[in-house]
Structure formats: structure tokens, C-alpha cells
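A lone chain, given as C-alpha cells: the form predicted alone.
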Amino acid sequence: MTIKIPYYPGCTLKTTAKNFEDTAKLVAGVFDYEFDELYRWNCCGAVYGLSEDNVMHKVAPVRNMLRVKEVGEKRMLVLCSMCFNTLKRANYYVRRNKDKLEVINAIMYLENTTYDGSVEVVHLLELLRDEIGFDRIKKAVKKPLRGITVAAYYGCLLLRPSEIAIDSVEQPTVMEDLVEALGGKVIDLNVKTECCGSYQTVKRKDIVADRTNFIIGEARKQGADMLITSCPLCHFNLDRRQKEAKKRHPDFKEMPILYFTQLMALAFGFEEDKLGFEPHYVDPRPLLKERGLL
């Protein structure tokens, strides 16, 4: 029997990020679950607000979450980083400010109900950890990742602040274990939660490019050769701006940079041309040949 789950996609998972989005339809789909587009969603509000008393910053969130209540569902299914963090962050925030909520709702007067903070933010890598588990993944594989080393890279906002991390702040697991699971070695990156550059990419090339070339200077050190994350930017930092990286570190060697479902979608013996290698600015297809995955 299918389940469908409300799916709340994001603005980047429509546009840069689409191979994202496509490969994680293709894996729940091989786990009987539907990703159910929330009708009418609008953008997260892209970062949270920061400040204590600016309850503007989480109406867009909050919204998001209305549509949720609309279809009488009790979770909503994230999967950019950036989303999940200013969602969830928001709903917490909610929760524990009951007055603040009720402004919100003041503000959101011409929808057609109030939101109570009943919904929960579910990331994907929760829902493939605590609810289809990683033994019914590993029985899903079809073409065990044999032969190549990965280093998976968490960055800031799926475990920062610790209220709403999916995992331990520190040392986190999920990625490690879905990776095993999948018939693959994987390294304990020893930068795999620290900030990528984020949003200096727009002004600061340089020090994205710095960033760059540490995190993946520090997981070659370790022996790996490629990099799973799960958040857009981090993905265009670590990807795209290794053309400025090896411009100012002439040593600096590339790597392939993947979303974790496309490195799932691999090993559950999808197609090539379903697995959106084409836009990325380092094409993990050589690699991957030479290692007999494809």
C-alpha cells in the first residue's frame, strides 16, 4: 500500500536543485511511500529570524504549515537543509510562544484556518532512519556500493541549534549509516559539521573557495572520493566554487559532490539518466565507471 506523506519541496528543489528532488521521489518510491506536494506552498523565508520579537520572519514558515493542516495531516516531508531548518526552527519557536503564535494567525487573517503548532517537520533521512530503517534499505540494494570511499558532510543546519537536530550535534551517524547500508565505505569526516561559507558565496567568493578547498582538502586527507550532503547550498559551495578553489590553491584537486539520494538511487540500480548527474560542475561519472557503478 502506498503512503503518501505531505511534501513540502522549496523553491531551490524547483530550480538548481532539481536532481535532488527527482532521485528522492525515485528511492521512497522503491519504499511504497509518495511524496504528496503541499498545494500552495510558498518560500520557507529562506534563513530564520533571528531575532526574539520579530514574528514577521515566521509567517512564511508558519503558512507552510497551515497547508499541511488544510489536508488534515499531521507531518510535513523536507528535504533541503535550509528548509527544514527555518521550518522546524519556526514551529519550535510557535510551540513555546503561544502569544507570539496567536499574532501570527492575526497576521494570516484571510486564510481559511488558524495553525496550533500541531505539525511536525520531518527531514527524509529521519524518516529513512526511524521509520524504514536501514535494514530494509540494505535489502533494497541492488548494486552494492563496492569499491569507493565517501565522506558524508552535514554542514550547519540539519543539527544546529540542538532543539531541532536530526541527530547528535557533534558526532552524528545518519548519513554514515545509510552510506553502510548501501554497501559502502565511509570515512568520519572531522569537518563534516562545519559551515561551508553559506551565503558569502554571493559576495565572497574567496572565502567560499577557502572553504572549499579545507573541507575537501581535510576528506581527501581521510581517503575519500566523494561527498554526500543534503543541503542545496552546501552543494553549490562544495560543487560549483571548486572552480575558484583550484584557481586559488593551484595543489587543490577536484571531487565529485552528491545528494545522498542520488547515491542511494545508484545503488538501488536506477538508470543513469535517472540519477541527475548532469549538472554538476564535477561529474561523479568517471569515477564511477572506472569503479565498475556504472
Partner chain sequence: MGVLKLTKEKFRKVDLINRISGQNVYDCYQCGRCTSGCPSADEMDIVPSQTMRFLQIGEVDKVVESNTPWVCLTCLICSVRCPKGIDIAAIMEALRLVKLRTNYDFIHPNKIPEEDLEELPPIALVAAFRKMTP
The other form holds:
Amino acid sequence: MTIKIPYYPGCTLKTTAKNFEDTAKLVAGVFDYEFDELYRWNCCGAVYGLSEDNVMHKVAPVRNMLRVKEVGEKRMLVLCSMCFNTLKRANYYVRRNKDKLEVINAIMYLENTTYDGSVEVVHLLELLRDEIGFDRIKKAVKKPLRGITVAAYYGCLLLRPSEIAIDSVEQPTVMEDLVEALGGKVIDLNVKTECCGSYQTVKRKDIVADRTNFIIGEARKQGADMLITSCPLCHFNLDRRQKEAKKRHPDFKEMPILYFTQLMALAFGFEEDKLGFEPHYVDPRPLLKERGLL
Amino acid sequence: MGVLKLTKEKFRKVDLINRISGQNVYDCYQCGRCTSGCPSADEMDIVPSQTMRFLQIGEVDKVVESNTPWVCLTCLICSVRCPKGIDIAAIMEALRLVKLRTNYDFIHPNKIPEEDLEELPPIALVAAFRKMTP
Amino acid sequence: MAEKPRIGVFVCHCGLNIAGVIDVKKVAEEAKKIPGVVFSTTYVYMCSEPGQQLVIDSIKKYKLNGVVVANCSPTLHERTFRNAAARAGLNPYRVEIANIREQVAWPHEHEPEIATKKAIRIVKATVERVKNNMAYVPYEISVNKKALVIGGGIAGIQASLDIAEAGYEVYLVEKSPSIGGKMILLSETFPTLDCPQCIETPKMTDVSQNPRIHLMTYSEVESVSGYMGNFKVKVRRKARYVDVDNCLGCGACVEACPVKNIPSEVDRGLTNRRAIYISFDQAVPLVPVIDADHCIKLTYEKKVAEGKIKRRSKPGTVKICEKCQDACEPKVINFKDTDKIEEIEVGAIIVATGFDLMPMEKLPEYGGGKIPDVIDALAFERLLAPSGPTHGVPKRPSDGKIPKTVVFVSCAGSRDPAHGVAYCSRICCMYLAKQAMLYKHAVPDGMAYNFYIDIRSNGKGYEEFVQRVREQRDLIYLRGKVSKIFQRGDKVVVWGADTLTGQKIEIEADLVVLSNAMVPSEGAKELAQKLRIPQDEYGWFNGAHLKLRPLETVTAGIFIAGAAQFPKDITDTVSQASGAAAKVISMFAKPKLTKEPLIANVDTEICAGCGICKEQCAYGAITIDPKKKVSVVNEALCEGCGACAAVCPSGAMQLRNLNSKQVIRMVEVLTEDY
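Mind giving me the form predicted together with its partner chain, seeing as the form predicted alone was just shown?
Below, the chain from earlier opens the complete complex, with every other chain and molecule after it.
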């Protein structure tokens, strides 16, 4: 029986990270999950507003919770790490500050209903680990990922602050466990929780290029061939900014960056044209072909 | 640099930073751990722990005018590791807001090169505008 | 109080502590208006000699039969004024304290008018209480002049020796196979650099040779009953499988044991031990112990006994290992040994259970124990110790190489309320300085870095010691708390800072030494429950008063010494151990002990024997008489807390001098409008 789960995509999964959404839907489908995209979702704000004297930045994420409530559901599935962080933090905040929730509800006075903090924000990795389980994932593998060594990179927003973390704040393992379930070799990346440079990519490409050089360099030293992530911004920074990293660091060596869902789709035996590798700056296909996985 | 003259008035601006951030800069005991783990520390005019110290002695303008809050990545490493549980990232946000609320643009959307706009993911742009424009 | 009340009220200024907020003159004036009060006055320091004399003289002059002193908490000076009253011929239990400092002046510092009103109310209520106070005489209790010391580290050793020296018998219970504690693991001790082998081993030998000390190693306290002067303690003597009295300590059994891969407790897992082992060369007693969880013979026997496997052949025909027994000349190994419960009777107990280090798993940002070359400071002590696994020249765990760059990390878990431990572990600054110095002695071409936040060197010779260390070449102090430690190739990367220059710092080290936060030793919580003594939020044992009664617990007859109370260095530990011993000795020196009579009392006419009070009693002082079906209060055990009286549904259980009539009258007065 198909399980329909309310799904919040966010702007980037409809544009530059379309391949993330497509592969996520594919792999969820393997376990009979269907993403039920929310009607009239709006931008979450991308970053959580940290000011204590202004609730305006929390209205956008909270409004999306209303969309879930409206369809009579209790949870919202998110793929993008940034959206996940913004939505879950806003939700955590209004659950603990009922007075601020009232202010936000008052701002949203044109809505048909008010928000009460009842919706759960769930990341796809949590769904895979806690609901589907690695055993089922293991059984669904058609093409075990032999021959490649993967580094799992978490970045910031799945883990910090600790109140919204999907795993251990300092030593997360969910993606490592996932890669192992897919039959792949995975390293315990020493800098897996370090920041990629985030939004500085707009004005300070140099900072992001240096971060990319550092993170990929550490992964390389630990023997990784590729790196997986769940964040479209991390993906962009670690993939596209390799161009600048090469310029700034002559001995930098390129590394393919994949969404974890792409790796899953590969292991589940989906065809090459379904894996969404075309938009990548560093094309993973040569490596995968060399290792006999494509 | 001269001698720093401390007066009570200087410290009222500290109240403002505390109010915007919801933090108390005097919780800080200067262990330096925010600086130790900060991925942007080497880009900063004033490292996070010294930012906290300047705030404690009322030197708000000095840190507001530094590049520190603008090269912060909001990665929250400082906040989760701070032994006093200070959300240092929120203090960085407050320092940005002090400027932004005067209708200050740190980045100008119309000055971003066309080819960048084409390839940048929307979340990068939205996040940057959220953090660096009013 | 049958006679007409003649009460005196004495209001203390406590310098400006009270008088700076409360109008003490007004309090005294208002007190004088209370019916039954015949005299009231104020004085600047009532607890001083002239202040006490004022109380004594007034009792005599005005023939007072009740006294209220309005001053600080009764835990400070109730005894002072009760003694003064006794000197004036008034029964001491007719004196009560009205606490107008901690309960009024301090919390209402900024509202003097309200404070004065509140003080008057409290004084009025206390006067009403005193009107119904009875005269009592303290109980006399006989005392069993033997002591139990729990924990065989330097604190327990010192306390045992002092008590034995005074002529009393001591049972010293230690849970590990040898006494010596953490101190014996150390390389050298700051600031004088004596080695524990030179200064602690003689004391350990003294313990073993003192006829008044009954050493019970590899033993744990199972249960405690009784009360001050008369405790009954059950001690579990864990099966050692070796006859302590007849073993020669030759070690032939250890050499013969084929099981060689068990991480050594003493060497913090840096080396392996056998299944039969002697903890360390100077162990007291120098007798091996068999680790039943790893011994081939014993695990086999256990599986047979549990029915998990069948014995290979008839017993006796096929030998399962037994190599240690074969090697044993005097044949003192007994595989059939079992745990035994020994019951001892003592008059006083000293708790000296020490500390442990916060486990590495609780420091995930420092690798969480997954990086082999990130070790705790006790492990590094072993690497520096001449008697340790590397004979004093440190070699790192991963590859056995001598580390050429070592980073020392202060406050690993300490001073970190956001992650659990708010306190400073007190000794790390000193031992890290010492370790850095000893490392430089052992590896002269090595680099040492020490990340610190503040240097705490407040002991005799300590600051001078730290200064001497800091002056050394290639031994760099960096002011900043380390944020992250991770492996890079065969190096360990440390991210720290130098807050003095505003620099983030990265060091590629060969070895990292963490000063993990000190935490109460394993089992402290269970022991606290057995002894009915309170712990603080972290599990350290609480003294009855932090400043004035640091060695006594609230349970009479039970004392604390050493790091079980809070992190402390060897000097403080030894001082405190001698102090606790002195407390025990002064208790034993009296022919009889006295005990407060202000305890719970049952009206057997009313009591229905429902037993609710018994459930509430934290001291186990209440039993139900099976024949009469009434509660019985053990006068020696009752601490007079009043929990039983509060829950008694019929009012049969009453606290002396704080009975329900008195409490209700006090509440009436406190809630009166005026």
C-alpha cells in the first residue's frame, strides 16, 4: 500500500537541485512512499531569523505548517537541509513561545485556521533510518556500491542547533550507515560537520572555494572517491566552487559530489538517465564507469 | 589607539545587542572556544571571542564596523560548543541588524554578475539577501 | 510551657547584613508588644562574646523562660545560643532562632520596609512557637569504638592510619584488588615532584602491617543499618580465588596464565593484563586475583553451571586450563571460591571513594574516544611513570612512537555548564604543567603546547611551579579552549585559539592529552543511598555545611574525606582525611554520645499503625510494632526532619517543639493582617 507523505520541496529543489527531488522520489517509491507536495507552499526564508525582537522571519516557515494542518496531516517531509533547519527551528520556537505563536497567528489573520505547533518536520534521512529502516534498504539494493569509497558530509543544518539535530551533533552516522546498507565503503570523514561556506558563495567565492578545497582535501586524504550530501547549497558550493578552488589551490584535485539519493538510486539499479548527473560540475560518471557501477 | 575611556553611556549600546540577540554578552568568560572552532576566524578583523570581549567593554561600534559579522557563515559551531550556551551566531546577527536597520545594504542584488545569478541556487541568494540586506 | 511565658527577644544587627536592610530597633519595639514578651533588645553581633553575655545576663535578670534570637540561619548559631541559655540555667530547647538574615534581609535587600514587616512577623511567629516549647534533655548513646573507612585511596589510607594511631580499630574497605587509589597511578606529584612510589607506598605498607587495621580489598559495602555509634555493615568480599593469607605473591600464576589480552585497569587500557593478575608491583596486598569474566576455567565452569554447555567428561578427568594452579607452589588457588558477606559493627564511617575522569565518549568534539592518540591525563601519567608501561618515556598508543609534539588540553568537559559540568576540576592546571615539564624531561627535543583558559595555581608553591614550567623552551602556553580534535593521517589535529592575540590556531600533534573533568567515582550514587547521605547535582557528597561542617554529613556518625566531596589535590585530600579521622577520634574519645532530643514522637493512643510515616522516613527510623500496631520511632536514628509528622493522617506523629499546634499557631500569626 502506498504511503502518501506531505512534502515541502522549497525553491531550490524545483530549480538547481531538481535532480535531488527526482532521485528522492525514485528511491522513496521503492518503499511505496509517495511525496504529496503541499498545495500553495511558500519560501521558508532559507535561513532562520536569529533576532529575538522580530518574529517576521518566522512567519514564512510557520505558514507552511498551516498548509500541512489544512490537509489534516501531522508531518511534513523535507529534503533540503536549509529548509529543514528553518522549518524545524521555527516550529521548535513557536512550540516553546506560545506568546510569539499568537503574534504570528495574528499576522496570518487572513488564513482559515491558526497554527498550534502540532506538525512534525521530518527529514528524508530520518524517514529512511527510523521508518523504512536500513534492513529494508539493504534488501532493495540491486547493484551494491562495490569499488568506491564514499565520504558522508553533513555540514551544519541537519545537526545544529542541537535541539533540531537529526543525529549526534558531533558524531553523526546516519549517512555512513546508509552507505553501508547500500554495500559501499564509507570513511568516517573527520570534517563532516564543518561548514561549506554557505551563503558567502554569493559575495565571497574565495571563502567558499577555500572551504571546498579544505573539505574535499580532507576527504581525499582519508581515501574518499566521492562525497555525498543532503543540502543543495552544500552541493553547489562543494561541486561548482571546485572551479575556483582549482584556481586558488594548484594541487587541488576534483571530486564528484552526489546527493545521497543519487547514490541510493544507483544502488537500487535505476538507469543512468534517471540519476540526474547532467547538471554536475564534476561529472561523477567517469568515476562510476571506471569502478564498474555504470 | 589611545586610552579607552569608559562611561556608563557606552554600555547602553550593549543592552541593544543583548535585546536584539536575546543573549547576554556578560555570560561569556572568554574561553575562546568560539574562535577555536570558527571556520571564518582567519577572515575576520576581530575574532568571535574578541568580538564578545569588545562588546563586554562597551565597544559596540568597533565590532559593528568590523567585517566580522559579514564573513560569519552562521554555521552555529560556536553556538553549539559554547560552554556557557551563548548563541554567538545570534550576536553576529544582532551586529548585522544594527547596520541593516539603518537601511544599509552589504550586498547589492543589481551588482551580482549575470552569470552568477544564473548558476547560483535560489537558497544561496535568498539566504544572502536575508543576512546582508535590510 | 506550663508556667506563664516570660520571653526575651534578641535582635541581631549582624553588622550591616541585617541592620543595613531591616529596621532592627523597630523589630525589637514591636516584639516587646507581644503578650508574653518581657524583654527585647538589639545588639550589633549577638553571636559575639558580649552578645552571648547579654543573652545570659538577660535570662537571669528577667527570669526568662523562653528566648527568641532573631539573626541568621539556625544551622549557624542555634547551637551557640542554646549553649548560652544552658549556661544561664535555662533549658536549651526553650531557645529558638528567627531567621531574619537569609530569609529576610538578603532576599529583600532592595525593599527595606517590606523586609522590616516580614522580620516582625517571623519574630512574632517564633515567639508563639517558643511559648509551647518543652524542656528536653539530650539522649545518650553508647558507641562502638571501631571505624569503617570506605575507599582505599590516599584519603582512606590516611584516615585509617590516623584512627588506628589513636588506638581504635579500623575496617578499610576497597573495591579494587589493591589499595593505593588514583595516587599510585601517578608519575610524580606537583609541585615537589615526589613519586608516589616514594611517598604513598610506605603508607600502604603501614596499613597492611597495622594490627588495628582490617584491610578488606576487593570488597564492597553491601548494606548499612543502625545509627551513629552503632552501625551494622554488610561487606561483600568478592571471590578472589586466591587465599590472601597464604599467598606468597611470587607471581608464578600470572606468568602461567594463557589469557593475555585484557585491557589493564591500572594502565588505563594502554597495556594488557592476564586473567589472573596483580594490579601493580607495589600492590597491597601483594596477592593476585582471578578475573572470573575472562578466566578460561571459570567461564567454562559458569557455562556448565548455567546449563549452556555440557561438561566434556567426568569432573576431574579432563582439566580445563588450571595453569595458574599448576604453577602455584603453595597451592593457594581455589576455583570454588565464592563471594562472601561479612558483617561488621562500627561506630563511625568515613566515605573516601574519590573520583573518576569523565569518560571520553562524553567529549565527542574531541574524538569521543575514537582517536587512539587522544588520551586522558591519567593514561599520560602512566606513560610518564617510571613504573608504567613505557618506563617513563612516553610512547603513543597507535604506533608506539615517541611523540615529538604533544598538546595538552585543559578544561576538557569542566567549566562547561552547557554540556553538563559547570565546576572547575581544580587540579588540572597543576598536573598539566607537571606533565608538560616531565614530558620535556623525557623527550628533550619535543614540543609541548598547553591550551588553558585560566591558570589556577592557588596552593603552596603552586604558582612558582607553574611559572617555572612556563619559562621553559619549546613549552608553549596558549590561552584558549580547544574546539575540535580530529585525525589527519597519522597526526592528530587540534583546533584551538590564542585569545590574547586573537588567533585561531591549528596544531598537528603526535599525541593529545585531555584533562577530562573529574566526576564522582562509579557507584557513588548507590553508596549514597545505602548510607542515606546527600549528594549534590553532580553526585559529589555534601557536607553538613560547606564552610563550617565540611567533613560531616547530615547523617550523624558518617564523615567524608578527599575527592569524594569535590575535586581536590593530594595536599587537601590528606588534610581532609586527617580532619575526618579527628572527628571520628573525638567521637570515640567520649564515653557516651549525646543526640538531639528534638525528634518525632508517637502518641500511641491515636496511632493506627498505618505505616505511611514509615514510607516517608529517609533514615529508616520508624518501625511498626507488630503486636501493638503502632509506629515506633528509633530515637538514635531519627534526625527530626518532620517528614513523618507531615504525612501522618491522624496527627499521632508529632515533632517535638514543632508540633502541629505550634505550626498552626505560627501560620496564624504569619498570615494575620496588620
